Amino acid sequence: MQHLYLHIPFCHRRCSYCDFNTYANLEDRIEAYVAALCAELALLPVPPAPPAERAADGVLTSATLRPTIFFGGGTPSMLTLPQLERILQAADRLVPVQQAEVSLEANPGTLLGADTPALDYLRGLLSLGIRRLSLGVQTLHDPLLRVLGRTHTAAEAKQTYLLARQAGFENISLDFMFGLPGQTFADWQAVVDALIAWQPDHLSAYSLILEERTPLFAQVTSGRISVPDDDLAGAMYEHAIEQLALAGYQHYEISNWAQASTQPKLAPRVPAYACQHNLAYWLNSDYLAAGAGAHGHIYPYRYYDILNVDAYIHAVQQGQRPIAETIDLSHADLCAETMFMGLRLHAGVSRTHFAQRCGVELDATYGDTLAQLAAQGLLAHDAHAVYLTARGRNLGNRVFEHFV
């Protein structure tokens, strides 16, 4: 197995928009949780190697990717360096750490407020083999950061980014959101201009989604605050596309950009700084997962772990794999998910990858559907792949529905 997701569910404060499996004020559980996570990794069977895929020149397939380990959350940067080291030692049995792209999500406020000085902590991450850092900045407007419940300021976000560069990180991703409460087009223009000036290696920009059971959802639906309408949010997205392209960023996935570096591309339309772990998701590859609420995918099934931290720890302490549910997947599910996940990529779904992943030819499986979507101007194709047109990217959900 070449890909592993590790969920760290702890936060100092739960953001007002967050619907992930995260918990605030449980710092006293972290040490026990790390022990349980390492024990779960020891319980995971090493799956048999999948059938060999050909790494065809110029074609994006699962075989194109490096092995990956991704620390997500929650706030993984709340863990100490020794705790992260123990987890990576346990993970190495499943994914060789020295060969992997190892990513860690971090909150700027957590890094600056940690017991270990931020620069020392960042250098320590590098020494452990964590080479890719994903900073959850979200916006550079302090009033909006407060509305979102973030624990950092814009100045602290920039300070953290500069410290990561000073520490030696050469692969830094920044997460941002648009369509935020009270956000104006001018606010977003200023954010995009600042991002370009910082020159991160990778950017993710997501439109705010109001999730039920979150404080922000309640505030908006009660009329206490308002969010930009769809037209304004769409204009913000288009502005990011235009300005980041002018600045040399390659828009390789609906919500993701990476610098078009001098390093070799993974494949046409896929820059070297693309997040390889997320590419594994978009290619519908298999991946293991561990941690409370973590979701794994090993065809023909997917699974997710127990969500509650204490229940998760207890299950592992009893020597049990802490799986909450396993969901069987049919071959039709495999084909459909390979299509609607892969079409998020600007490189699209290659015929080679589809055949290798699904065991059938793309045109034989979806020929009529592809022809219909192409006639509507939503899909295009070349000798290697099918992919969304510019119009198709704006109407992506309409396209994806054809494969659900």
Contents of the next structure:
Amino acid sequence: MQHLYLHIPFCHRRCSYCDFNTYANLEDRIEAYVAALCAELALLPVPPAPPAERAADGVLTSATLRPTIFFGGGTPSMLTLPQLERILQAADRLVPVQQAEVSLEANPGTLLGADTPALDYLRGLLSLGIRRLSLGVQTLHDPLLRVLGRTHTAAEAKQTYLLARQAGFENISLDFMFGLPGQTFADWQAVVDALIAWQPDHLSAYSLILEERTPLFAQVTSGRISVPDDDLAGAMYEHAIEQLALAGYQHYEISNWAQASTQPKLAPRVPAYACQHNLAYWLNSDYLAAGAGAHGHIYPYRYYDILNVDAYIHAVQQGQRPIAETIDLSHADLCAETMFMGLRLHAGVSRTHFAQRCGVELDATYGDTLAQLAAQGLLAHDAHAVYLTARGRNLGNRVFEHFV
Amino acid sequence: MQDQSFVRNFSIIAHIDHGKTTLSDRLLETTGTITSRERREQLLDAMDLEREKGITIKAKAVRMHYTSADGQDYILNLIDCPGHVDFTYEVSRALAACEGALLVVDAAQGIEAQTLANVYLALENDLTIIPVINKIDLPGANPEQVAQEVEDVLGLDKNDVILASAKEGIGIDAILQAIVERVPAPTGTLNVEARALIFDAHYDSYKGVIAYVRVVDGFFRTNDRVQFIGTTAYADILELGVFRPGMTALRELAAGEVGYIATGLKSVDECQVGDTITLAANPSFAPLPGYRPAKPMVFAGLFPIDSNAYGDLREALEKLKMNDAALSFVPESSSALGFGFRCGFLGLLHMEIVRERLEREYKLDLLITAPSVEYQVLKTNGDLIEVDNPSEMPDVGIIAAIEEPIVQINIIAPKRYIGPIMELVTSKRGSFEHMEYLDTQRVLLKYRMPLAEMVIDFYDQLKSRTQGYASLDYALAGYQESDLVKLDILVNGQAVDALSAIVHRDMAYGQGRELVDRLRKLIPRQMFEVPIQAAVGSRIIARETIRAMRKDVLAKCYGGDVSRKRKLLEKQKEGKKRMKMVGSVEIPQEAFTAILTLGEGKQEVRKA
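Please give the other form, namely the form predicted in complex with the partner chain, since only the form predicted on its own has been shown so far.
In what comes next, the whole complex appears, and the chain from above leads the way.
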């Protein structure tokens, strides 16, 4: 399976809610890091080519997907065009760049303030083959953006989006969060209205998760600021579902929407603009990963790379694969992960896909559990797949825990 | 054979934290019984739990050799005794094995209720008391005032007080010398029928029950066949000896001596504290005074969270029981919780210790119901029954009268807290009996109150309302008729027997309302709406609703880190294992003891 995640762990500033493997003020390491990343890519095994045949019944399986490369962060848009070019050249051995969906996470604040004019930079990305842009907008309320520690304003986010369109991007995703500190329902309504007006091709809306060891967690637990309760966050989520459906967006995963465009769907309930790289995660496919703290999955194991940037660079310089830990997976793990990842998709888990991925039949493996969840109104079946009901999507964890 | 005139048997009486353990260690070191190098942290408190709770649960007895100022060698037996109200009977038996006691009082804190209670016990047993004022090196120490208090309150001569700092080693020699000079030698008779007092016992998997004994008359030898007068059990002495501090076998134990007898018995039930051991071949028919079989005062249901663990729980209780004559248990079946055991304890601390040992040593996940007391219920047909489980309370129509156990409590606190204490005790149906100034600042308050109120977080509330300054002691003082009703709790329309409580009629409404409010906060939202109701008889007196859960989903991608997502799901699932399915509702453990924390106002409740 030709999927590759590349982690760029640098940020100008860490967001107050962020617990990813990211570092501020390490700009002086970027050049060495890019070299190390290219060297690591040279050490990775070449993944098998994708299966030639799509499933006969047309349902979503690994064979549906194109090869993908995903620059995640951190802030990948802190890299220069030549740096990105070098990385893609090294990656091409593993995943053919020209055929791949290549995504890059970009921070509106970084693009505008950089040495290269934003429009030139964005055009440069396209010429490198990076045709999918994921903009971390998060919200459109400036005081809230400051609480989150974001470096941009709402106006700058919009300006960046328009520049990306002007540069020629035809696949732009916007990342939003709801359930933010002090956010009211009306605030969120205004955000949803605005983002619909922008007409992005793809949208992600995540409920804020307070992670321990983040400044925001400390502020909330100490009572200095408060976040909406589950009921309000639930109402925000439902509002987004309703309004985005009315605006022609197809909800295809718990937190993801894409334009229901005129282009043919990838598969039933999977719109054309769905993020193919993330689909690989949800299909529990194998994927390679490179970069400090990046997580890869080659059944029967998962691995992640050394978190610390200097230690990562050092390990690669020694000619070693910079793996921090390898986690062995049992067949039961494979089945469980295929279920709790796959059920996040509106397309659900198809019997064809489950059998292909796990080598056993879905109903033979989970028949009782599925029947029990269906009886509770959380799960539904059709001829091809099992999938969450609307209620099941709201209570996803209650469903997923049955499989672990 | 040891000449009794050179033996001294003594104990140490102290309030928690007044320094008993440190002083014991210091005495053992000074007499060379242990070296500093050998000294484990708090040698006498061997169990982890004891160390954590800072109290001694099991009495121990250590033999020391001491050469007095005049060059004479003495044997000093230190009998350690528990320091908590739940174990008053055990304390009284340990004291009965001694001729003297060191009374250790903190130089800054002065006398506490527990100290007072134990001094009275010592005086009842005719012990010579040596007052020691400890921690004189600490800032805030006021030895003169505390000495005056000792004289005024306890009637001991303040000139007899020894000033010490066990931590700094000050006064240790004076204490040892005073033990030799002031504590009387034992006066047992050697050539009569042998008698020994059991003041503690524990089960040893190799030697059976080990009795900790004070030989009062005659002597015992290895292989002697012995009889227990109270329990009428028989046993052969497999081994006997003394603690130095490890078990050291001897050929015999004679009148005046303190040591152990290994009996080979399988359970401490047959070898109870306070019982008298005599020789089967030449028995005494005069038991030593003061024996009473262990009697639990507080009862609670223990249920395994995983119903498959019922057998494991029974096995664990049986094992604990081998070492704990005061623990009782009978099978109990709850419609809400399934099969478990109704257990009897000496008090709340004893209950907590048993629960923790079951969870820690036997790895059991347990659910414990709110503690109850034993009611005497007179039925209209004239039958008198004992009810220690609210769910077994007969229908109100056939009850003629209910009597509940009453305790006499003593509280010592600074006088500025008299108001809050009065208010608290009154809210707990207590009645004032007596007040006495111990000095210009501190008072002794005496009340009578129902034991049922006492077992419900009374001590915690007393501590919080007096900022930790009050100390408490209680003793059972009979039964009294009260206007009691059974408060039922319905979850999702179904009465949950394990949540029932016996409450006073006048307080039923308030407690019912508060309890459902508390349960609403404790029971996590389910996938459907759950009504919580309180009822007396068929009348609903309070209702709250837990709204249906709206959203529970991990809406975050974690950049391909599926292992993390999986761990979160596993953790969530693990959390649910700590809950009990009652009908279709998941109820967390804390809900079953929610009644314990009523009256704490608007304190935040942590959601499971």
